[in-house]
Amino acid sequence: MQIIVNTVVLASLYSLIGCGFVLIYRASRVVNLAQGELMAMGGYFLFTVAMGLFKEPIPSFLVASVFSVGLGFIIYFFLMRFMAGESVFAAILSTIALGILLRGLITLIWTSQLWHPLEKMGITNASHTLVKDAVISTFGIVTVLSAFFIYLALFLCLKFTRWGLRMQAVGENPLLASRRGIKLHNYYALSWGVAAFTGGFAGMIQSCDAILEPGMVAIGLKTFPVVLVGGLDSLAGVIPGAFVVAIAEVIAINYISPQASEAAPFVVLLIMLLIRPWGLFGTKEELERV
């Protein structure tokens, strides 16, 4: 039972980070390899807010979320906007450079010291016993619930709201969308803002559930196989992709070694590339485009 609980929590964390990859790719056809750094920035925003502005957890999370969204907009308007019309390779290199820049800023501003945001907010991460002596932490529960409600909100907004439908139109046919009066850059920026929020929020939760340190950007790297397994252009595919990778990682931890878990996501990715290169819910057309 504990293995199931650990898998669900880990898959929920990967789902939160992974949807940012898909949202940016579907809107602008850019593969954002700095999503792990955006995740870490969310954790550091939370720590900074809790240390200097608010001590209560809810206001701290809200303000840190606003900072994350703002960071996403800043990145697009001051960097990625100029990549419009450039080659895919140039855009990917820009996100790699962005990741290096953000990692440097993290070390420069917050140093490489380990931080504990919970201490600043005066709360604890209590453990809760489930059936058959399985244990889950408070922020493990928060991770699962956050993934559920954020995905529910995204699916409803993309299907029933004006901006959601326009974002899909921009991703499917930007030329036609621009001719219909849709401002492409606004929706590209929106995709970056939402991706920075979901990734940053995952970083906030993870920093409370474990610890805050620069090395947590590696979680974003391990999430990249998740979106490729699920399908790079499929938001719904992130969830099963996250569960496949999480199962492999948890099994590796419990039956092989903790070190093997670092390689497990990429082993799953290699197997998927051999069997179904476009992912579980992706399309062949998108594979050819990539």
Partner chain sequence: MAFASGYFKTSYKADLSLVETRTRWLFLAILIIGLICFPFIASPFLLDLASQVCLSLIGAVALMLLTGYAGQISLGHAGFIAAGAYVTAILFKEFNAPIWVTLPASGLVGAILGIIFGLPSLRLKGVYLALSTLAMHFIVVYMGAEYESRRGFATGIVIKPPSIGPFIIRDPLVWYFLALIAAVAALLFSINLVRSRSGRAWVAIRDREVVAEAIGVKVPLYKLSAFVTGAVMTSISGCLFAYYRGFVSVEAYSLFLTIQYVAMIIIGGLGTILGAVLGTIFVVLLPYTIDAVGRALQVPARLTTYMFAIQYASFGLIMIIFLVVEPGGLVAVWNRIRNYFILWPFKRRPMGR
Given for the second form:
Amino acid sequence: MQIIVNTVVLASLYSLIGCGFVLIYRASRVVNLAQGELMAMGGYFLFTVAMGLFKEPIPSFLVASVFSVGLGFIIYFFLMRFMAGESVFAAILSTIALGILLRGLITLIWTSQLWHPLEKMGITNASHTLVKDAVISTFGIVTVLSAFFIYLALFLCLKFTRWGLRMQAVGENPLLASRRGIKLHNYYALSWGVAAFTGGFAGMIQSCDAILEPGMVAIGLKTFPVVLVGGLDSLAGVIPGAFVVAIAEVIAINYISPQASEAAPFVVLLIMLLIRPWGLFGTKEELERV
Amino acid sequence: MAFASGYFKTSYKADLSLVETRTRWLFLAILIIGLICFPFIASPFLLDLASQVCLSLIGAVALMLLTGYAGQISLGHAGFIAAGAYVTAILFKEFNAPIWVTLPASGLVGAILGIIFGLPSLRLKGVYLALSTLAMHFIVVYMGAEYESRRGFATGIVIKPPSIGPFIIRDPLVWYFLALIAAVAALLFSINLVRSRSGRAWVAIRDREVVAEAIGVKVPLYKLSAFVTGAVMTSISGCLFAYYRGFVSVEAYSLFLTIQYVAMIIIGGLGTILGAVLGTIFVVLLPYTIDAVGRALQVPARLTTYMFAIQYASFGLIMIIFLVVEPGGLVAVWNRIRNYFILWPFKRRPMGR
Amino acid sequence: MTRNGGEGLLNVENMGVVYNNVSAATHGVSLKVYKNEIVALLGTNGAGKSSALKAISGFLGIDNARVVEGFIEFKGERIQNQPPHAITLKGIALVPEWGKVFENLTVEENLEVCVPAAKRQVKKQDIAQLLEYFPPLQKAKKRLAGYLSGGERQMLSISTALLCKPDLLLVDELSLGLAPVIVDELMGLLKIIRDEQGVTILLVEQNALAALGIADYGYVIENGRIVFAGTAGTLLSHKDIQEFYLGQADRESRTSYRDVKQYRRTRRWYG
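Would you generate the structure of this protein in the form predicted in complex with the partner chain, following the form predicted alone above?
The next block holds the full complex; its first chain is the one shown before.
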């Protein structure tokens, strides 16, 4: 039972981080290898806000989210804007460089100490017993719920608003979209903003559920298996992808060794690339595009 | 290439020669003499840096062949280096093998890994290939970590300095020349390789795969050969690095190492061997330069604890600056400077190149 | 100078387009389009007509192209080297040669995606009104645009361009890959749309006969230069045009070797 609960919480966390990745990919065909750093930044924003501005949890989360979105915009306008139209490789590399820069900045500003934003907000992460031998923490519940609601909101936005439709159009044929009067930069920036928000939000929750430290960025690496298993261009695919990877990881921890859990997602990724490279829900044409 | 006027090639032999003009012979001679004299005048610290540059150069040139020439994106380079280092460490610990066994053995393992890493490239490209090589890297490193913890070398594996016959290679001076010879050999090999049939086939695949196939380039074969060549060279450099450091530990082969190598070829300039050389020198020296600048500016002691973070951040920043401002890398800068002097007092470069 | 007594809309003066900072696609294209006209720009492959059109409708950074000489004036305003969306919002819409539609969106979504941000109701009306010109699209509203036939795609592309409420509609290679019957039908539709909606149309075509069938005025572009201009009637009756663009001249009756030489050579070069 406990294993199932752990898997669900882990999968929710992964899907929260992964959806930003897919959004950026769908809008601008850029693979964001700095998603883990965006996530860690969210956690540090929360910590800073909780320490300096508010002591209450909810305003802290809100202000930190605003910071995260701002970070996404800044990244787009000061870096990724110049990468529009460059080769895939150059775009990947610039996100890698961005990741290194952010990681350096994190250690510079907040040092590599461990922090507990939860203490600053004066709340505790209580455990709740679900059924007889399965325990879930408060922020475990928050993870699952926020993953659910963020996905619902994203789905509704992409499906039923003009923004979602245009985002899709921009991702498919930027030249034509621009010729039909859509301002490309705004939509690319929007995708970065939303991705920084969802990633950062995951980081905030994770920093409350566990601790805040620069090593957190490693979680971001595991989103690549998640999104590739689901299909790089499929938002809905992230959820099954997250479950597959989370299950593999939990099994590896419990039955092989904790070290193996670091490699397990990537074994899954390789297997997926061998049998169905475009992922569970992705489109096959995507392989040719990048 | 821009030449001063009056230089024409009059025979096929002249077209094939590596060093084309007398001026170049002169510069090359000065360079060689400089490199030979360098260890006798340099401090031990500088000598260590020079050896590091030479050893890294092998891996960087290998990645340049793979990514810069054959166009196959690899984010698993640290995996090859780790493989070479671990083969050396394992053979040394388990069988007490000497260097003339471990060196070819790591090359062999590199070749096998190259085929395995290269297989996805037959189906995948771009982002997908990059992520599959990334996955391979994690798996190789995991296997190394598993070996370390199973055999109880949790803090890393210590390797004794290699010996050839009665000589034990321990002196930094000897190491410098060994690394230099290895680097020059790798450079000569690569320069000639890219002028050969395989080199041209790789460039064809990089530029347009479908067309390359249509004109008769065996695409799968050359893709795999690119991976194998790159992997063998890199594994050998991993083996040499393991001996040079005398220590193998899993922490050294993180993703950051891959990124450093990728940065070398990006900052140097993709698609040129010279770029790999310039990029390697730049990336290897960068942290030490930042250190030196920090010391020269007399930064307060409080800040020196942040030195690593500063190095990290500025590394990212410099990479970004190169990607945005000068995608052609240091080679483009170099060419601009050279053309400026060759064409002086004119400003425009000749049409065509 | 006015043709048809109309006022000037687009004025391209001595425009030079350069790709990748070195290769020049056009050297000095000058053309004028007046309100309510249909103007045809004719030329063979590589003559520079598509480059000229793209320059008018704006380049993205990806194209790595710039207008380096001359200027493009639209309604008295210089518009060269502006991003495509800005030019579209100023009132020039392009029906491109490639990538005409968003293939993963349905026909309806393709139409809705186009900006001007009008109210939903107004936009619905516009779309309904527009689709009356194109009955096949009406039927295929829920289908993915990627599954449309070439003719239907062209219709969809024209209608999405028209939804941007342009004063000037640029059409690149309308006839490309379409059966002659459909080309004639679409050309006829364009003429009707011009008459009813009051848009000005600039056609870029290789199929000179079809284009001159509806055009009021024509330009011939070769090697990046305008080499001939005149009303559709003049062009249709000109001997060289007949020989090289309409394929109907007899060799014996050409005026002199000197007149023809330029055309001959380009034909052989560009096949």
